[in-house]
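Have a look below at one chain only, the form predicted on its own, in structure tokens format.
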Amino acid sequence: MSFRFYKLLTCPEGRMKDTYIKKFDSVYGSEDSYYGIELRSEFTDYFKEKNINGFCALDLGCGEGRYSLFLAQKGCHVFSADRSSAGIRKLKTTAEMHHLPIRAEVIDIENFVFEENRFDIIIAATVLDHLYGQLRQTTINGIKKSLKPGGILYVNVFTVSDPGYKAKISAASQSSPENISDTAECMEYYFEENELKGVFGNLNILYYYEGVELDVSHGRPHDHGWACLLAEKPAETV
């Protein structure tokens, strides 16, 4: 498999605050994965049946790599791509380890080539909230583009439920609200109430869901507010 990077856009307001860099490296830094094993059940359900074995998938914004872990699992050859070499290097340990066939590099989003019709499965999970808006745009344009005729998205995004973006607008930002995530500071957006659904509206949508959850894989227990995605790129999109 090959991979091709080049530099799409160069303002810097584009790209990933250092601080939060610094600070999923930090999380990312712990011998256990700071955000869990657990997977949510819509990904899961979707693919366990699934005969993957042999399709290209990419992770966009990995992390520590569940998702890629999950599909390599299965036969996928993944492409894991995330910003913080913490969340990295732990992938890339592990899939050694298990002899799995994961490629994971560190690159900012705003570095990635998205080739057309490149991909069986895309992952891009709260990865387009972290984004601002003209990079947001052009990454799910990307996404659109470098899936192919048939293959399967699945993203997973932060929505204005959630009580950091409550927080975010709000005087409450300052007082650190004990049902806030301890990594709400670094969101860049939060979603309108279907408008995930919206964006991705030329794809079938196979599964959305919208609402609010308790957390406790990570920090002190608290709320987040949700919207996932299932979606099957059509022959022919609009």
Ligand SMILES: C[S@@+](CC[C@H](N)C(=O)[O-])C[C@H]1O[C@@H](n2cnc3c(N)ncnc32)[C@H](O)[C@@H]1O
Contents of the next structure:
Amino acid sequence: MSFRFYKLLTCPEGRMKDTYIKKFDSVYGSEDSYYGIELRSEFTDYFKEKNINGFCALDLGCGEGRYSLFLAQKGCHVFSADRSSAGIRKLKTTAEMHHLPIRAEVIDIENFVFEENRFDIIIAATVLDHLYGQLRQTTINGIKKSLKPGGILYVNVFTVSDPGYKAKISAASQSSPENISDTAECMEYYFEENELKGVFGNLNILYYYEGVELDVSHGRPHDHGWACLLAEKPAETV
Ligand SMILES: C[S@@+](CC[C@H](N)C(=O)[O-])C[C@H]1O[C@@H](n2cnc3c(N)ncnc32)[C@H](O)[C@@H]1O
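What would the structure be for the form predicted together with the ligand, rather than the form predicted on its own?
Below: every chain and molecule of the assembly, starting with the one above.
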């Protein structure tokens, strides 16, 4: 498949949107957590000792809500948004069962209203790479706007080092390689080297990592090219 044809297939007009939603509804349909419950260590290492009781958090593209659940267990009030109704249903059930302060809603990020200085913590874990160009940019701007001064942002995305990217731009990709994720078909974009750091460059970067890692949490073992960022919005100067 040529790169140009791939771009046409993933056009922003949303020709593939229903397919992507169905794919996530289907993978979240089983009783187990599709991506597992483990979180990346840079996230847990940062938050485990922090007192975030009563903080207000946003988990964008929360899926089944593993990041939301961690924050809510630490007393954070979490707003969790995803366009997969199966993911949101599962998260609501878990949150109710454990009496956790999570408000989970089926929302397409296209329709999400980013209020200014609203959240102490924002999480966007492997979701910016699921958004087409213009929506990705407005979401990045929205995240920066909605994070309170002094607030913490955690983002991770897949990069051009991901085998899914290499397969999609390669004309030989029709023979599906063994080491790509089974949800790679829903990816709109793979970040360039250091791109994630660049787009949030006006925040104080606390942690940044890029690398390729083996993922055994779902489907057959496969690799992922990661970029992961923890950053703090500078306090307002008066
Ligand atoms: C790879 S999953 C990550 C889920 C979760 N953040 C995690 O790490 O477990 C990507 C998620 O983004 C959601 N998503 C993709 N595009 C979206 C959009 N435009 N609006 C809302 N959710 C979206 C998908 O439904 C899916 O649940």
